[in-house]
Protein chains: 2
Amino acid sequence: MAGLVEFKQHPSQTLKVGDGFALADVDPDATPGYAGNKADGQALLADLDGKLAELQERLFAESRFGGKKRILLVLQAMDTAGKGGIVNHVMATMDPQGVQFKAFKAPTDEEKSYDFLWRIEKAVPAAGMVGIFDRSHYEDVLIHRVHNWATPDELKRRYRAINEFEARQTDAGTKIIKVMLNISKDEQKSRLLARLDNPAKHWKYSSADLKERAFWGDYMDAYQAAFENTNSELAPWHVVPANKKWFARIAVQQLVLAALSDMKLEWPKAEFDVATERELTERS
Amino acid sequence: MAGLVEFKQHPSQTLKVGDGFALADVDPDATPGYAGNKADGQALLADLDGKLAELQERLFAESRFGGKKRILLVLQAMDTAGKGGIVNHVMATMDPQGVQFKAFKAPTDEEKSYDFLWRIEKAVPAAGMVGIFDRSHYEDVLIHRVHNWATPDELKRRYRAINEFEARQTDAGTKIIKVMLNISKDEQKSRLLARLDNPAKHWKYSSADLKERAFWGDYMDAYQAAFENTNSELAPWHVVPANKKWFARIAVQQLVLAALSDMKLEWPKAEFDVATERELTERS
């Protein structure tokens, strides 16, 4: 069996939004830093499942002894870009006990009666957890900007509020990983048509999807503005080319793995005398 | 490649608590209805992953169009019996978007200030979801009975309250699957010793485990009493022999699969005209 094809350059570097970043320059078909093909990517994904699960268990274990570290993966994307696939094929290998998944839909009447971060704060991960946001507080500066539901001044207030909110979460022990899955408008069309061709996918289709699709350019502008206003060293954005689903999955897996590895998680030391407990158990 | 070894008799029949059931008569080493070995069982488990995931997606999809069906898997067991393994190896193949996992620990002060079902009600699965309770309202008639934290009259009140609560959930569309993972006292000793021998497992060990272990017989009595008082046709108990982890996993998988199959879930029919939407998408 041939060896695994690894990344040559790490996605935390190649996909990170930096100064002068322009979304329009990113190729959604690219596989930056990775020379392998689909089969190579799938093999790499499967190979790292176990490592991801072990690191997540260490994170969880540490919190049982007072550790405050946690992860928050924020997933944003145009419809059909593959957020669900990331959750299912990358994150689902972790112990459900240690994962907090939250999908943010259009806000309820109650949610709308509060400031936009109210429902977000209630869903942040507890110590030791890996939180996943399928959409997030960024909707309030994306769809709201596209449809002019918020004035420019209000958008500025929200960017500032988001930055303060994320800085506070970071200070409290949360490593925030912000990901935009970047598909092309053509690729979205193919995926929508594929949904329409498969009766088992009809429930995922809504004609509202087409309405938002008509604002594609405005959405790209809103993403660009969000990157410019909410990218920070501690909570950076990553734009992940997502026309190739397999690439998006290995890229996000690498981002989460890197965040967990950086935490240098150790198994908690026994707070009991192992020999004594062994003897007591033997006799029990 | 040899074929899969299937169950000859279904766990929903062989493991179901019926009239005259005696926990003491159950062999935790047995593999009722299944003639295969560990490798056969693991192959069967892997083979049915996809089916389980598809049925769960149908359940979820149906709820998006007003369906009220849902699943609640209640897992109860002595420590080390493998609840976590069930969650990780059976249930984790489902889309996290459609799974509500809840581990019930010792109640907080706030929880204690309410009746015992208060915290349970807050965690029941929403329509379309698969809920998993790792421990449950049954702790209030198990550990509470063992340590006499509740009087016989209070236990009676709780059994009745549980039956009413479960009947109401069932009426609201929930299929409740109650599982006791049944390990032997000797098997627990081996597993506790294995935890002590592995530094990566020390965080899971607590000397409190040994304290509860000393009440083994009382716990078995409490389980027997719970079965006698809370077994019903619509929310029956299943006692799953769990000394062989692989068997417990395929048995619980079968129980969940049967519950989903019984629901006769269909993909929601398109509420739009497919040809029209196809044309609009093509032109978009």
Second form
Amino acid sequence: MAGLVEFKQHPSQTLKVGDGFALADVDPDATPGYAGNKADGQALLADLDGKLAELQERLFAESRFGGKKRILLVLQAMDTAGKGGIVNHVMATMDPQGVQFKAFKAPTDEEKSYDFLWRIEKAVPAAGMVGIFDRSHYEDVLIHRVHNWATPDELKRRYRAINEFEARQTDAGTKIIKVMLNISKDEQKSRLLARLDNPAKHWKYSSADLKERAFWGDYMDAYQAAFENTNSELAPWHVVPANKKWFARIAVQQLVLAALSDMKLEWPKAEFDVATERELTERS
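Now that the form predicted together with another copy of the chain has been shown, please provide the structure of the form predicted on its own.
Only one chain is given; partner chains and other molecules are left out.
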């Protein structure tokens, strides 16, 4: 990796929510632990794509022989924060058969008739998979808090239910990576205007984004409450400054790489005699 600008301190340390964390203190323009520029970051991202793909293949291969490990990447953010770009890059790097993607929209009438975790439980990644949630169960303690669709007591119940759900997933072999992409209100405005200025991006624009933007401070309070109530050692939150899209992408890549590396994944050993099979193949 000669010539590449690497992280001086890993994002799993610099971006992890800890005791006394305050979202208001995080600079969305910052690049914690990384001294390089955009070109440096893009070079590092490209260089590590191969390693990410190999580790994902090992994860998938292990599961074909009884392995139970899996990854769940949870992406939460305000609109325009860059979730789509991160999802596209992660999915493009990996073998599609080993990736399980779910974008959670507003719940259907059927989903509303069940507890809020019902639709989430159905979408959790299977063994050997890298699961990606574009929005998630956290919508039910974010937007519901902002618009008072849930009472304080109900929100407390949901925080407990989320912690129990994530503990069950961890017990089942899931490594959960929770990421909040943190952009500034001014940066969101710039991105919304850019969408309006580009006809190819009009399909991404919704006037509903402006309505939710009016509740920016309430959303920040809701995120803070979510961190305080659902941050744990098993499933910690990471807040990624996202005004610079290139930094957000390499930071999330680093978090996924670290999670896969920590799993100590091994290629499954052959259940046949390699020398014999080689000889038979050469004769064929």
